[in-house]
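Starting off, we have a lone chain in the form predicted on its own, written out as C-alpha cells.
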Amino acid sequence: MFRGLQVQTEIAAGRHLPEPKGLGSIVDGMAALDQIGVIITVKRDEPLFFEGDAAEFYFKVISGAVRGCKLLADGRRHVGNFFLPGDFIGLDAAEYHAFSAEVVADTIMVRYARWKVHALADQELAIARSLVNVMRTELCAARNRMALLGQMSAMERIANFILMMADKSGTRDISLPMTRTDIGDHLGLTIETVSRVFSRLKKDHIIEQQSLHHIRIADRDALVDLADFS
C-alpha cells in the first residue's frame, strides 16, 4: 500500500510535465508516460514505500527529493543513493521492493501504476527502450557509488558527492536538500567527518556556503583535483 500521500491529481490526458530545472531533456519516448501518472505530493520526512513492500508502483521526481535506504544487520542505516528531479524510483524492484524509500524534503512525484507502464511499453518501443537506457544510467551510477565507498578517502568521497550533485544540477550552485547525517550515511562516513570535510572545503575556498542547504563551487578545478583517486 502507498504510503506518505498528501495530494493526488490525475494528469490529463495529452498533458506534459514541465522539465524539472536542471534536468535537461527527458528521455526520449518517455512523454507518453505522463498519460497514466498519477501526480502526488509527500511531504518530508514521510515514507513513500518500505522495504519488503509488493513493488507495485514506479515513480519520477519532479521537485525535492528522496532518500532510498537500507537498515543493516547491526542496526546502521545506508543510504544508497538520492533522488533528484528527473529520477525514476523503483525501476530495478522485483516482485517486492529491496530499499525503503523516504521523502528528504516536500516533494512532487509521478506515481505510475507498473502494469499499466509495462502495458505501455509493449505497445510502444521507444517506451521499452527508454526504461532500458534509464536502468542501464543507474546502473553506472550505482557503480560510480560503488567507487566511493572503496579506496577513496573522507575528502575524495566528499569531493566526487559534490561534483556529481552538480552533474546533476548543470550548474554551480548546488541545492543540497539532505542532512549531513544522510550524506555521512550515503558515503560511509561520520557527521563529524563529513562537517570537517565541508569546513575544510570553505576554508580553503574551494566552496561557499550560499545557506543551510545550498553550496556555490568557487574553484572547480581544486575540487576535481580532491576528487581524483587514480
Second form
Number of protein chains: 2
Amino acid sequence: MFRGLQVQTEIAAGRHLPEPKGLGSIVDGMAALDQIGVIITVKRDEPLFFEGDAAEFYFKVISGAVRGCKLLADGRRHVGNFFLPGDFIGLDAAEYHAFSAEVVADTIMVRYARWKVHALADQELAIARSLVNVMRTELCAARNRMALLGQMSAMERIANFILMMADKSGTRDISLPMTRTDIGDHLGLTIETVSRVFSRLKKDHIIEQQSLHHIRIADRDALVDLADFS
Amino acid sequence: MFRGLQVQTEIAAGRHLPEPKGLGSIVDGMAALDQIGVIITVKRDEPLFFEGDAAEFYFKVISGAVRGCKLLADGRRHVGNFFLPGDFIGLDAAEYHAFSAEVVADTIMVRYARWKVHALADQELAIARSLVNVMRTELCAARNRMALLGQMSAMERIANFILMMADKSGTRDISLPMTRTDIGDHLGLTIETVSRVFSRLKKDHIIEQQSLHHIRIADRDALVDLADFS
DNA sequence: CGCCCATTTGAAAATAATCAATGGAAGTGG
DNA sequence: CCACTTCCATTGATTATTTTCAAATGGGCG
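Given the form predicted on its own, state the structure of the form predicted together with the DNA.
Let us now look at the entire complex, which starts with that chain.
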C-alpha cells in the first residue's frame, strides 16, 4: 500500500523545473527520466513511504531534505541517510522498501513510477548504467558510514558529518535542516552528545553557529584533522 | 595494478565445479556467467585486492571466506563484509575498489574479468538484472548493519551476528572461520568485548562451543530475544 | 508577549575500551 | 614424536567515553 504523501502537490513534470543548480551533474544521461517524472512538494515531517511498503515509486530530491529511517523493535531509530538535492531515493528497494522515508524540511521532489523507470532502463542502456552507478555510489557511501559507525569517536563522527555536508553544499556555510535528534540517530550518538560536541567545536573556533540550523566552518584544516578518515 | 593472488591456482572453469550446495539458488539466471569465470584457490591471509586498486575482476566465493576491509588513517580497521559461499565480491566497485579483500581461510572462488561481465550484462538483460539484484541485496544488508553499528549494544550486535551466520549456513552448527579480531572489527567492538560476550552466551547455555571456530546455537529463542531486530 | 519545544549544560551511571596477565591451541623444528 | 615457540583467546582490574537522568536556557511561532 502507498500510504503517506497526503499533503503533496502534484505538478506536471518536464516543464517549469525550478532549474536546480548542479542537478544534472550528479547523474549524467538521465535526461530521459525527466519525461516520466512528476514534480511533487511535501511538507515537513510528512512520510514519503514506510518500511515494508510496496515500492511503487522512486524519488529524486530537488530541494529540501528527506531522512531514511529504520526502527528497531524497542523503538530505537536509525537514520541511514539524509537525502539532499540531487539524491535518489528508493533505488535499492526490491519489491518492498527497506526503510521509511520522512521529509525533514519542506521538499520538492520528482517522483517516478517504478515500472516506467524499469521499462526505460530495459530500453536504454545509458539509463540502466546510470541507475547502477547511483547504486554503486550509495553502496560506497554506506561502506564508509559503516566504518564511521563502527570505529569512530563522537568527535570524529561529527567532524566527518560536517565535512560531508559541506561537500554536498559546496560552500563552508552549511545548512543543517535536520534536528539534533536526527543527527544523533544518523551518527549513532545521543542528542546530548551531539550537542556537546558542537559546543566544543564552537568553543575551539572550528565552527561558527549562525543559527540552530546554519553553521559555518571556520577552520577546515582542524576539522579535517579531527575527522581522521584515510 | 593487480597485486595479490600470488599463491592462487587457476583451473579452467565451467567444468568440474565442486557442485557447491545451494549456490545457484542465491542468484538465479547467472548460469551464463559460469562460462566466463575462472576457478582460483587462494590461501589464508592472502590479499585478493587492495583498496584503491583498479577493479579488474569480480569474484564469487565457492567455499571458504573472504573479508572486506577498510583502513582508517591511524590504522584502525573496519571489516565491512564477510563474503561467504555464494557471495559476490566487488560488484559495487566503479573504476577502483573501495575496500581491500583478504582471504580468511583457504578459499575457492570464481574470478570474472570485469569487462566480460559487463559485455555479457549489456547483451543479456537477465544477467544485468541479476547483478542489480545482488547489489540491491548488498545495499539492504549494509543498511541493516548500519542500524546495528549505530544503535545496538555489544550483546545485541553479537546475537545478530551469530543469527546471521546461522542463516547463511542453514544449520544451528556454525563455522566461524574468522578470528575474534575480525569479528570485533566487523561489529565495532574490541576483541576482549567479543570474547566476554561469547563467554557470557556460553555461561547462559545459549550457545555451545565445539572449538574456537565452531559453535552451535543451543537456545535460538533466547538469541533472538537478545538480538532485538525489528 | 508568552508559551512550547528543541537544545544546551551539568552530574551520575553504565557500557565498552584499555591495560595487563594468563591460558591454550596450532604449527615448527629438532 | 615431543618440546618449544608463537599467536590467539580468555579473564581480570582499571579507565574513559558516552549514555542516562535532570534541570535550565533560549529561539521560534502563535
